[in-house]
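Presented as structure tokens, the chain that follows is alone, the form predicted alone.
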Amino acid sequence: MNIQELLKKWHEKVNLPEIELLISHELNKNRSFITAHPEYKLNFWQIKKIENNLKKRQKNIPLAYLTKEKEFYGRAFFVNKNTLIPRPETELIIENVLEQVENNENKNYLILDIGTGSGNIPITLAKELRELKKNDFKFIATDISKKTLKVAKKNATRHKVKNNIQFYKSDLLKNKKLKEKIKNAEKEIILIANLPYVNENFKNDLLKKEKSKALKFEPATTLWSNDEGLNHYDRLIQEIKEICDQNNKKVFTVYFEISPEQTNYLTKKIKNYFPNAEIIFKKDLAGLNRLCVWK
């Protein structure tokens, strides 16, 4: 069978760039090569392979974790079924992360990723600020679960920044170690999280909906969180205000991803224990409030 004759039996049950995609992976060629040659014969465990990846697809298994790939910010990442499949809106993080520094450009932070999965975040920074001749800024990424840690150090040895973050497993800032990082840092803190924050309450109707039905395969504690989808956030800031009752000279500039219809909600409880917080909101490109900034 030649990939003509491959996209021919499928291409009415899985849409067209998808079986390409695959057939690509699978080839280890880009796109271009596909569509260039309908007639390279694929042989019996290339076929093989690429229809089993074409059946899992048809079950909405995410494109991501059969190619075990997903670009970020112009970089591919490797990621599994341990790890949250990284989205565009997240690079609105990036964007603003690094207009701080570049407004800022006489300090150097201290940049902090809570629940880091592929480790998307640090390592663009990391790949980043570099770019930009800045290389005295410090990493810690953290994850609750050993196995996405292990996710993440991968993608920093493939990006070659290793060196340049710390990990650790931690439920939040509750690892002593991090804490006594945290606390003997001189630099001023970043402090980014894109925690779980899908409403619970929402799972069961949003499972149903054809466009959300690959949901399911991403692990599910990186996805839902109760108390209106704000509950791990809500406990990160209680953490963070530890920490400054600590020590009331730590400076944090705190970024959390939301959904939009947790705007002011989630301004209440950063003001319950920040009354003075200085909070912005920055929209995606939707125009939906998707970033919470607060210092």
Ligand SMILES: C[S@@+](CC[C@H](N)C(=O)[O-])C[C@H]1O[C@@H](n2cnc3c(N)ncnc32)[C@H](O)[C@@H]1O
Given for the second form:
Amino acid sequence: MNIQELLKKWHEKVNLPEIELLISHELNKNRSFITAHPEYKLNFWQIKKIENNLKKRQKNIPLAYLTKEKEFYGRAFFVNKNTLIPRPETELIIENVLEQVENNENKNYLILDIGTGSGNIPITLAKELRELKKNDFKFIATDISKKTLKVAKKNATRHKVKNNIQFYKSDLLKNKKLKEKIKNAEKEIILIANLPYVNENFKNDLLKKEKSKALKFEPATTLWSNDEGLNHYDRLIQEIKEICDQNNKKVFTVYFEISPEQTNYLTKKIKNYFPNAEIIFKKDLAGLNRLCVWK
Ligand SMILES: C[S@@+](CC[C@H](N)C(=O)[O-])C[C@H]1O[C@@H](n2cnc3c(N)ncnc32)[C@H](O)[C@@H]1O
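Beyond the form predicted alone, can we have the form predicted in complex with the ligand?
Expanding to the full complex; the earlier chain stays at the top.
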């Protein structure tokens, strides 16, 4: 069978760009090769592997889990079933942190990423800051899952920033060594968290919707949170507050990725622990509040 014949066989079951991507993944060639060479003959094993993946795709298994890769801020990240697939809206964090750093030329920061997943946030920031010739930044990345951290470390090696990032397995900030690091840090801290924030009450309804069906293949621990989706953030704010109470010189700028409808409830939660906090919300491409920045 050649490429054209395979596309013809599958195009009514799986959308065309995805078939092309799965073929290009198997052949280790780029998409333009696939479109330019419809006559290219596929061997038995290539067809078997591509069709296996097409069958999985029909069952809504996310494409990134089949190709084991997802692009984030222009770089490819390894992903597997133990990690959330990085989302384009999370790039808003990168843009805003880079803006903060560029506007404060002389400051040196410790950048903490809580719930790092594939490591996409600290790795991207480390790469971008290196390109800006800012090499004095320290990074700490944490996750509650050991298997997830393994993926993040693999990505850090792939992108040659392993020496810039320290990894900790920790439930939020509870790991004692991590807590010490934060307390002893002389630098100002940028704390980033894209923790699970999808309202657990919406789970059953969301998983029934066609466009959200793929969510059931991502680890539940990466997505859902109770208390209208804000339980993780609430606990984290409380832990930040404890650190600030023990060391009143600590300065944190905090970035939380959120769902737009959480704006008021999150504001209330932050004000509950930090009545004088300055809180701003940044909008995503759809014009909706997607990022909460507070200090
Ligand atoms: C929404 S995913 C975000 C992954 C990645 N930061 C990104 O932006 O693509 C949330 C991550 O938080 C981790 N996580 C969940 N509960 C946690 C906790 N209590 N402490 C630390 N990490 C947690 C999950 O394992 C998961 O990797």
